[in-house]
Ligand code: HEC
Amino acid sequence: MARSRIHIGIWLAGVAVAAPCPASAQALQPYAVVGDAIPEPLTNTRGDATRGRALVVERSSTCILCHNGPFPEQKFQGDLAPDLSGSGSRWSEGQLRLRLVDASRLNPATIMPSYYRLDGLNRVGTPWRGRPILSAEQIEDIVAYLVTLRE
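Taking the form predicted on its own, give the structure of this chain alone.
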């Protein structure tokens, strides 16, 4: 009996190690909102515009579901939100960052998801409970791309 308990204990310890970290273990990078922007990047490295464009046109969770823009290869772009063409002319890097991190700070009635927020959210899909929809690196990649859209 004691030997069985030891084996069960070892098995449970192995399961605990093999299981993914709880979502709540993912800490958000600290940031400061200044006016209508988050002026400082969420990471120590600049975002990559190429990766950012790939994220923008990805249909599973991001921008093209609601926005349209200069993506001629993409059929069936969204029409619920502003056109992303000219985003880099309309908003600064920091303003774009805040809109991605938590657009509800600017418009509490927005339908845009808070892509980098955990607290105070309602109706969160199971895959995103306790973790942000996008990582800090992904936010910075999208910002790097959107600032290139000048026309």
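For comparison with the form predicted on its own, kindly provide the form predicted in complex with the named molecule.
Next up is only this chain, free of partner chains and other molecules.
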């Protein structure tokens, strides 16, 4: 019965670990939506693009479950969503920020989760309750990375 192990990995490997999330139960930073963008950063310090890239490819951030992009080292990427390549040429920093914070404001039927939202959710599991998927700092890091994706 020996055979090749086809290991695809658990699709949401972050689950069992329930890592101590930096975005612990706390109020969200207030932000202002202007048109289809959040022009002002959520934090006082600018995001860091290197950390942002690391976050995007990390499974527990969930991005590459659905998206693919310029991540040749990542074997398993999703194809439920647009390729992230060129995001920074299609969208401004503020537009990218709103798409991460709450994509459902732009498309109520979207499957893309709202990464910085607490209300309107149903039956959230205990380890994740009362905190957004990503912290304000993580959102800024990812935005800083996405704007560098020019092609």
